[in-house]
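In structure tokens, the next block holds one chain alone, the form predicted on its own.
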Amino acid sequence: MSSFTIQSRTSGSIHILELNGELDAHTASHLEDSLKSLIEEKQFNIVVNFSRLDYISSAGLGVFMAYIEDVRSLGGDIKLSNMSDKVYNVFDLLGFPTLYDILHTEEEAIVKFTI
């Protein structure tokens, strides 16, 4: 079984999810639950920090696709940061850089919400 955790914190009005471990078919529901909870709490400015994510599967990518339109329709966004080259390549292969702001650091992602 895959090891996966999500640490959650805030920076002002921005909610940060830090992913740890492997995001795959077995663990994608944890991320889905976290995003659902944020939407229910009316937290629509979200940064997902990938600095501790070792692996992402298509199931993990699917969670992002499932929620981005909902969050944007509510006036927010999901910005992605701190990806390793390996994880970024998976996103890039599927064209995600044209759909999401993917930034080098969490701080850059937070600043994007103020621009």
The other form holds:
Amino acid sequence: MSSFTIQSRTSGSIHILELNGELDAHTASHLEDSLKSLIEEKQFNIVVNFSRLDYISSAGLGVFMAYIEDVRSLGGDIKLSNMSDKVYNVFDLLGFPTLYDILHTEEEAIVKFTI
Amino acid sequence: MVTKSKYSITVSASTAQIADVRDFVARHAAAYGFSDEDVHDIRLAVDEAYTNVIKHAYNFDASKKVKVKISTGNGKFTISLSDEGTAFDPASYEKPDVAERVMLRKRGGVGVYLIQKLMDDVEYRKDGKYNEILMSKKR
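Switch from the form predicted on its own to the form predicted in complex with the partner chain and give that structure.
What follows is the whole complex; the chain from before opens it.
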């Protein structure tokens, strides 16, 4: 079965979700629950760190498709960082790099919120 | 001489099986000699096709079955998924506008497009109550 965990931490006013394992149709609801909780807690400045994510399918991308505009309309953003080439390629095939802030490192993503 | 081989598994139409289906196909793709990158493309294409069967053909009814077959020959690796649910109509399919879907907060709807991008050939067949998607990649 697909294995997937999320570690949550903060850096000042920024919330960081660190994804581990495989994000697919079986595990996407876990990420969705985490994003929903942050939005309910009015935490709209979110960085998702992909450094330990081995795999993503469109079901995983769908979670970002569903929530990014809500978060932006509330004055925040979901910025993505530390993707492996394989994971980045899936985002790239669908044209996401023009729609989302995808940064090399978590630090760059955090700094982006202050610009 | 052309060497041909075939492998198959039958699994429940459940998202709990996605990782096993991906791993089954990826193992055979690696053994067939594909690069890591190609194995990843094949793994993702199969995931997308299998997820579509669960969602659209069977509407998340995990009591239904999906047959996954692999055949190789003439330098081509072909994966077939067959189901007995609601058929997909490729004629009614349009390339998704991802930017528009994001604006409308619509998730998904991009799996078929991904499969086409990742594989060399994609074919949909209907035979009686059986629907089949065949996805091929050349070595």
